[in-house]
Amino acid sequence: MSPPLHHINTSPTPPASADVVVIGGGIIGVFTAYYLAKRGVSVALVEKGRIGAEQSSRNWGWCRQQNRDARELPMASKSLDLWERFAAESGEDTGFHRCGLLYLSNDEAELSRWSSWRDFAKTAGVTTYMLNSRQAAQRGQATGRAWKGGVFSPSDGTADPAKAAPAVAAALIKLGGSVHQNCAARGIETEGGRVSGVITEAGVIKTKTAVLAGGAWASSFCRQLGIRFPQASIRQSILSVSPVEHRLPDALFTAGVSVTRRNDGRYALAISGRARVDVTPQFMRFAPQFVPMFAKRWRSLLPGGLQGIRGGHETLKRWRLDAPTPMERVRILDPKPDLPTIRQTHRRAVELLPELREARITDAWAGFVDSTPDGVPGIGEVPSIPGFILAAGFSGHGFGIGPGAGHLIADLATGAEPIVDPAPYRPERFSDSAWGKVADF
């Protein structure tokens, strides 16, 4: 079952041309197009299904600095300010608020890692508080448990995955940008080696710049262009429960289960890192590059089934540009949640927060998280195709840093001063020698 999602009305007919075409209507794509439109750039955003219908509406909704990779932290900090600024500038509601994020633990090693991150974060101007056992018990009193310690990051917050991407798309339309749902991009046209157009199922949009923010579909799309982009998708499951009488923490992390309050009072429940790996031909091709990451997470990554193959987003096949592609056959990736994980998540949540015994399960869903070998996205122009900018592989972190990532991509597309240093995100880092046009597919 797919999660609730706000719907917006868009135009069925894309324009004949645009300064920039953004492929993919998730949180990265819509914020990229929004920041381009704010600069007076003519932009068309094409989405094969519905705006925000895949992972952008299937995540926790956390907008955090806490425990970010050092390479992502500057973008995460910028994003928090941009989330707030977007609401003030656009009048659209993404559900964002700085509620603070609470982490609780009884694991000394985990607490030590959080303390080390706190010390590092100070050098980047980020404030986060380590909690002793008394403070952790006080902030986590809803659990009724004793805790060795924890962390509270007061400037972090959450946004509503059901609202966010549609809200940004609505703001984009107000600025004169064009948005087109149920309009799949099939490929890229080039002239003289650089981008000259985007081929969609509704015709060609002439452009000199194309941004691929295709989420779990990005690697297969790149393959059609002869570009090697290592990416693997893992299937994560989540559920939501009805509101309860007494308000629980807005955003709580523990090793066993995490809980996030939505704006309508419901709570989203998930187990951090727990996922199914649905083996696909693409997964097997890139497996050697993912071995180190998967080896670290072997306790939480479980064998999956055939849903990845059925989805079609990790195909090794070449598709024709004058016929329906896998993206048109599967408009929205809507994998089935893993029922054992859903049951375990609910059981752990009720044990952690007894108040949830009174709540009923309202929804359960799954989503494919697009991951890179080092867990950090690839953002940048592809050297072999000038004008083609890749923005994918956000590894489950993309929702919170969506505004900062979109701003950076808009900077790269327009030649503006980057909001953060783009060097750590260079897609070429995955394999400089193999990057670009390759023949050994």
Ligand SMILES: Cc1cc2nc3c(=O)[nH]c(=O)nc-3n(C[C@H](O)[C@H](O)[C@H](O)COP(=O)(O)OP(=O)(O)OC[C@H]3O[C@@H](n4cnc5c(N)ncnc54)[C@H](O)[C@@H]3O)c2cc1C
Given for the second form:
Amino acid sequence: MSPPLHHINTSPTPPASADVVVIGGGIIGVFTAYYLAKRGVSVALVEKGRIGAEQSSRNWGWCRQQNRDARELPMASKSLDLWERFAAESGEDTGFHRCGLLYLSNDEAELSRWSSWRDFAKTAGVTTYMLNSRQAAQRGQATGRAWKGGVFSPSDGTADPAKAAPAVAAALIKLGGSVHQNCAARGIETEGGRVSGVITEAGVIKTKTAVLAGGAWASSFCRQLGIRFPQASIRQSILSVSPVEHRLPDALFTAGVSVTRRNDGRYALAISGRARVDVTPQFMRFAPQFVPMFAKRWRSLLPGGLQGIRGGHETLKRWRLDAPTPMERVRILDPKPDLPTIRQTHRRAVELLPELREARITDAWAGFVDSTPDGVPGIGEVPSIPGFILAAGFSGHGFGIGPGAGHLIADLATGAEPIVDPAPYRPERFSDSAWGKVADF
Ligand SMILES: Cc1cc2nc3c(=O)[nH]c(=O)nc-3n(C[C@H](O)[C@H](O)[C@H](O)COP(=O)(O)OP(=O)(O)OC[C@H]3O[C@@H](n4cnc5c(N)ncnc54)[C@H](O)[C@@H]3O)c2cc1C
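Now show the form predicted in complex with the ligand, given that the preceding structure was the form predicted alone.
Then the entire complex follows, led off by the chain already shown.
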């Protein structure tokens, strides 16, 4: 079942030309196009299905600095401000609010990792509080349990995955940007080696700059252009339950289960990191580069099935530019949730928060997370094709940094001073022999 998602109306006919064409209408694509349009750049965004219908509406909604890898922390901090500013400047509602994130634990090793992160974060100007057992019990009183400790990060928050991407696309349209749903990009045209157009199913859009914000489809698209972008999609499952009478924490992490209040009062329930790995030819191709990542996460990864192959997003086949491509055959990647995980998640949530016994399961869904070998996205112009900017591989934590990433991509596309140092994200690092450590979270 698909998660709830607001719908927006868009134009069926893309323009003949634009300064920048953005491929993909997830949170990264819409924020990129929004920040371009704000600068007066003419921008066309093409989305093969519906705005926000893949990962960007399937996530928990957490917008966090807490426990971020050092490479992503500056972008996470900027993003929180940008989420707030976006609402004020556009009048559109993404559901963002700084509710603070609560982490509870009985595991000394976990608490010690959080405490080390708190010390590191202080040096970056981020305030987060370690909770002793009394404070943890107080903040987590809805659990009715004792806790050894926890963390509360007051400046973090959540946005509403059902609303956010459509709200940003609506703001983009108000600024004069053009948005086209059910319009897949099939490939790129080049002249003298640099981008000269984007070939879509509805015709060519002439442009000098194309941004690929294609989420789980990015690697196979890059392959058509001779670009090697290692990506693995990991299938995560999640469910939502109806509102309950007593208010529970807005955003609560425990190792067993995490709970997030959505804007409509429902709660989203999920097990952090738990996922199925569906083996595909693309997975086999890049597997050696993912060994360190899988070695680090093996406890929470389970073998998957054929859904990765059925999705078509990890095909190794070359496709024609004058005939329907896999992106037109599968407009929206809507994998089936893993039922044993859904049952276990629900059971653990009810044990953790007895109040949830009254709640009814309203939806269950899954999403393919697009992971890179080091868990950090690839953002930047691809040196072999000037004018082609890659922005994918957000590795399960790209929703919260959507505004900062979009701003950075707009900076790169226009040659403006980058909002954060782009060096940690450069896509070429995946062809280096060593690309750095695997992100902790
Ligand atoms: C269960 C789950 C929980 C998560 N929880 C969180 C969280 O709490 N916080 C957080 O920060 N992140 C979270 N994430 C990760 C987050 O959702 C993603 O990192 C983020 O949404 C990625 O955004 P995106 O725009 O790159 O990709 P997507 O949202 O997947 O968008 C890519 C879009 O590109 C389109 N597209 C692809 N190829 C083409 C083409 N050729 N032509 C036209 N369109 C194309 C697709 O249709 C799709 O709409 C979670 C993810 C999942 C699955």
